[in-house]
Amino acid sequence: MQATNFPMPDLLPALPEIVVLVMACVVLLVEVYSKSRAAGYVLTLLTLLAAAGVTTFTAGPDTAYTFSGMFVDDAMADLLKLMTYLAGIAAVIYSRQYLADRDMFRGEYFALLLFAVLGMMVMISASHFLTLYLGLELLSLALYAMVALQRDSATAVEAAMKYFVLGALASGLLLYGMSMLYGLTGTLELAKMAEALNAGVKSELVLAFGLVFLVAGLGFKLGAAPFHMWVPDVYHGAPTAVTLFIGSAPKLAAFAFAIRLLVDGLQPAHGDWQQMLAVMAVLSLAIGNLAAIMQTNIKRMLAYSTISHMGFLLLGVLTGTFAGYSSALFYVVTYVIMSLGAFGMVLHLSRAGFEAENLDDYRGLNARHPWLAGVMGILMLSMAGLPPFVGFYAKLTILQALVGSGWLWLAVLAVLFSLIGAYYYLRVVKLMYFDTPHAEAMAPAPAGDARLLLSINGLAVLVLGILPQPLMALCAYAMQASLQ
């Protein structure tokens, strides 16, 4: 009997993932054997910084494949991974005081965060259906546990249960769609699937049904309507430290999921999935912006805001052009920066026994904390898409790509819903600057690393709005290199 030799895969493209996996296990062990609560915090920050260094060191203009073509390392993957590390570092720093005040400053949070980051990294570099699904489930399982981390909170446990049930349903839809496309094309590798679709398929009906299931699962992971049911309840019910993480970094992985799936693997079926994305985008813009107006809880308001932002993201992807893809990448990067700052402010103003999550809690913030009110004002105006902040250019590039590809009516709809959406962002600014604070106003927020990071975050939104060209060029380069 002849022995078969298993070829050793090239581990260099996957070195950042190996670093994060090893250190996540180390953080778990340190939690068991160390009495220091700060050890997990420090190790998590060092892990994310080390992963960023390794990713930068191994980055290059060429696209590298490993694990029999199941894993790809390209410029888009490098950029999205670096942004994922940045979001993870910000989440850890913003959350430190919040977690300590609620007796949640433990190794479990940091280990789960690292495993979630690892899942996102695998999704970002996936070039095969199995790798995509593996990364997605690793991310999802870690997030379910993070939402339920505050075990004595009935709201958090209920949110985790809703997230788990709907997430399992979405995973089933994805698997069903993948199985149909596998039966149709005979492969799970995205590049080979594109070749098979270009050569023609036996049944257009099976292809259409497979795409419906895949796009539905993708819509759930993005939080786009009509698959948005979980977003407001999970954002509201989860501890704010977890909400900050869920509302930022996973959007980067979901964008990569969409590009790998729809562009790398299913570009020949662009005419089919384009129509589905158009419907989801319009529904997301309508439901997100209209429902956000009625919210009195800032976490729920930002949740519906996320739905509308995902609608804008889908507008860029559905164009099917390089300009649309690069503008969507620019949009998701800027959205993550803005989202980190907005939820970071909610965390920073919360304290033991008090959650700064009602809009009334921000009344007269300028009278008590002028600098924090200024930073929050920058973030809200940027999310509304007003110049000179980076959110304006993010929306502008999407609209230019839409008009350039002939979707003028969609561009007009997007502008109209953006005008509606500006109301609830400006309401926060009005509360901070023009309303008088309650008698039981928030105590002064302590200075420290979180306030410094908030200041950097807010200023980054302003500076990137004044000088958006370098980030735009970087996104265009990353997308061009990955599509070659």
The other form holds:
Amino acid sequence: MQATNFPMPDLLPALPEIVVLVMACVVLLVEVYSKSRAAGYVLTLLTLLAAAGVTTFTAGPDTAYTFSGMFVDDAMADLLKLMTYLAGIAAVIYSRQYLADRDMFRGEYFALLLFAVLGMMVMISASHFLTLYLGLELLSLALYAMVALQRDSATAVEAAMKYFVLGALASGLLLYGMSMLYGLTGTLELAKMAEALNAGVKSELVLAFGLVFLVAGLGFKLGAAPFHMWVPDVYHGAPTAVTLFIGSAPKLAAFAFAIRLLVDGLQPAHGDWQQMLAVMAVLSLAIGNLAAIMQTNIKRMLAYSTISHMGFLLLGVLTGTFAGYSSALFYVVTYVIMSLGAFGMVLHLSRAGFEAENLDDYRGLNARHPWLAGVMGILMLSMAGLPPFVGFYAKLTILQALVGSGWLWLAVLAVLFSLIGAYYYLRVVKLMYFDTPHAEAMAPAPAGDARLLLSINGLAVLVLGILPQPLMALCAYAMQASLQ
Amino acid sequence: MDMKTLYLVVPLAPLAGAIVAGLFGKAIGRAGAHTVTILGVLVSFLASLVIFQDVLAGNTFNGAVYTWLTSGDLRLEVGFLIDPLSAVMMLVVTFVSLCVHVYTIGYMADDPGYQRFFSYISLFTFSMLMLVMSNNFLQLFFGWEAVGLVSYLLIGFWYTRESAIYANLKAFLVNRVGDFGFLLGIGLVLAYFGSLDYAEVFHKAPHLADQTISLIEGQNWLVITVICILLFIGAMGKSAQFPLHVWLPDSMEGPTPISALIHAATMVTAGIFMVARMSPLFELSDTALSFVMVIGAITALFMGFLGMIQNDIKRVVAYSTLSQLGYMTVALGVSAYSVAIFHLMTHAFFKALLFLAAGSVIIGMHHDQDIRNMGGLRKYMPITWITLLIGSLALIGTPGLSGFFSKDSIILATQASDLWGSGFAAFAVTAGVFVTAFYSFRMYFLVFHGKERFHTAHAGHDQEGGKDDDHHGHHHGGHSTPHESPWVVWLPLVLLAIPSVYAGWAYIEPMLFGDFFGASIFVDSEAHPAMASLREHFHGAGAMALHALMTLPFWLAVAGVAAAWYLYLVRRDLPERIRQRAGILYTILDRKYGFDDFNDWFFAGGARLLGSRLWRWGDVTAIDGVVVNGSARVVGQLAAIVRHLQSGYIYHYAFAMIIGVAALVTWFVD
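Switching conditions: you have the form predicted alone, so give me the form predicted together with its partner chain.
Okay, now the whole complex, with that chain kicking things off.
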């Protein structure tokens, strides 16, 4: 009798995931037995650093598959995972004071954050529909819980509810799309699916149907219009510390999701999804930029700004060219850096009993805290896409890729909407520098670590803007190594 | 340290100082601000010295240090060209800047904008260094605009004063005219050479020598001529050449240290430097050279005349600067580029000295700038007296001092030239010697000799208070005797007096007749033999100085000094009578040939008229009404709709998603 034909998989490519999984459980246990509130905080930071160490150590140009082709470790995955850890670390440091002020500085936040990171890592490394879905759900469930972490806040619970219901709907769409493609090709493995599609499909109709549902699920994860409705409400309703996290790292995972799904698995159907993405990109740019103008709450404003940024990201992906993918990768990496800084500033300026979430709160910030205003100014100008900040190059490379692949009208539209978008970023700068402050003084939280990180964050945006080449080259390299 | 790192240090050290003093001025305080900026410039000066030694040893550098953008074949980069020409400029800029930094400690001691001032002058030093070290047109233009910007900021440093705001706006606008030409020139270079890199452009230049361009139907011009004239128009703005000179006298509204640094020693010489740098282009066009020479000659002579009737001590020096810039331009026109740079260098020393000494006098006089109110200051301000005398002697070309060697070389070169217009130029630069000597010593005698008028003459001064440097507001009204300035003020004077004396005889031989400049300046000696003929007749610095005693320029200078002495010390009543006799002539000079009036009437008035028309029809109706407000209204309405969609109801959101899927399905499944 055959004992088993289930061989022990090669665990090395998944080592970072294993580290994070084990540590997330440890954080949960420590929370039960430890009196110290700081234990979870320290352990989380150490975990992320350790994972970063392992990922760096095992990084290389080679692509390794394991778990019977369900899991892949390639250069793009390494880069995105490193950025995810970075975003996690920044989120933890930025949030410390905020959480402490609101009695949320507990193991749950940290354990959920680690599980969310794990979910993202699985998504980033997925090479199979099931792993992709597994990671997605792990991430989503953790995020739903995080949004609802402030149990007695009505807005937070409402936001969590909306997020959960709409997320469930999106998961349903996604699964439906996956099942159709499975029916069409007989495989769930992305590489094999590409082969099967190349060989020709029986029904174009089923393919198109499946694609629409998959792209809709993807659009929800990215927060691209018309699947963006949850974004403003969740960003607004969630505690700012959670918003910071939702607004940054998951975008990396969503980008990986898009590349794995569309490029690794569905490249042969490129002509179809390209047009779907174009529709979503234009809608996102339009809705994101237009609606942001009307906002008075900076978290909502940044939420709409996220939607428009995701539109830009889609523009890079839809070109279907190597230049487009690597510029989209560059875009998402820089977007995460900018978004961390912007939400970090909102967190830093909040204190117990006060949320610095209204745009009016930023009036005359320069008069009181010129350095913070300067950092915020850099972040806003960079998001608007002004040189010499990195946001300029992010937009520029996407536009170059677009024009290079013949999408001139899309590039023109993108520029026009960016122009409209510049308005609301510049309004923040205007408020900080040219308006008189409110009578009550705005005192930032006395968190030196967060302030230092904010400074580094702002300067990184400036330095990367002056010397964008290394990061661009890294993105191009990671893309190249992964797409071979 | 690697030389390339050192090249970077030269501009970046002052930039760092400027940033620290500018952004953290409040935190580091006054002493902190001047320490950090002076340190930055000092480092830069020392680095320039090392680089200069390295260049003397034969090491030059031409390469990019940072690529900003690549677009097709066009590379936009920051790069350095380190050769003898830029090395000299770096040394001059950093040295004068260092002196001015130190001097500012004393001059601006009571000013509330102390840190801001230091930040600006360090920023200026950075910009100027970027300009002279550049190896491409783009960076040249960056430096060009950056020095213009800082100059604008500094002329209007006391921004609450009406006259300062007027002056900085004027400087900015006039320079725009020049920069427009400059930019067109750079555009043509890019269009015809396909590159902005100096080396590449100069390499291709001879191949394009015969190409013509037709700007007006039926009229063909050499491309090179058009490029050179356009570039030179830029130089005319920056180096204040006739008729774009009008901004420089007004720029004296700025604090005196920047008059010395920017409006005498460095920025205004950027045009001269640029033309010298472009010598491989200018050498190909006799027309452009003649144009350069004639403009320079007009400036040299006619601006000197204006200096003869000024009563504001700084304006005398300002007109003298205009006139000397004219000399340098003439030298460029006769292909004596090295002479122009040589005069630029010596002029930087003695003119910065004159300005700073004038500033010292102004401090001593408690911010009264009218030379009619001075007199007899020799006793009270001995160091200022002796240094200003040295500066003036150098300026008028006393044999042996630095100004003599450079100015006499210009006159000789002009006489040796045979280009169209060289006869007029030779006359202008020779006659200019008398004028220079006259106004220099008129000022000198009125300030340091004669009766002490500062006890009595203050009634008149108070009425013109607006023109003075009286920002400190101290000692106003109580007119104690003048006093010598503090050491931070006189030390730079002494430091500048040293090269004003010896830089001429020490460097004339290597700079003009040796091969110091090597390949960095190109002269076509067959077509333009002025320099070669000069070299033939040169038998050492000593012989040149001795020989000068028997030449016309020397005796013209003596005559100028004598006339000033006679009119302003012996027969004090004569100038007033001459003025009454020479009614029209005096009025013309007093109105500065009417340029300001014409500009105000024609350009400013015309522009305002045109502007108000465009504003009413173009702006208010078309742009504001339709484009701006119209589009803003549309955007606003769209935004309101989008916002309305965000109802907050979960079923609306779910509905939107389903609609989205349905729409995509109907679109793609057909």
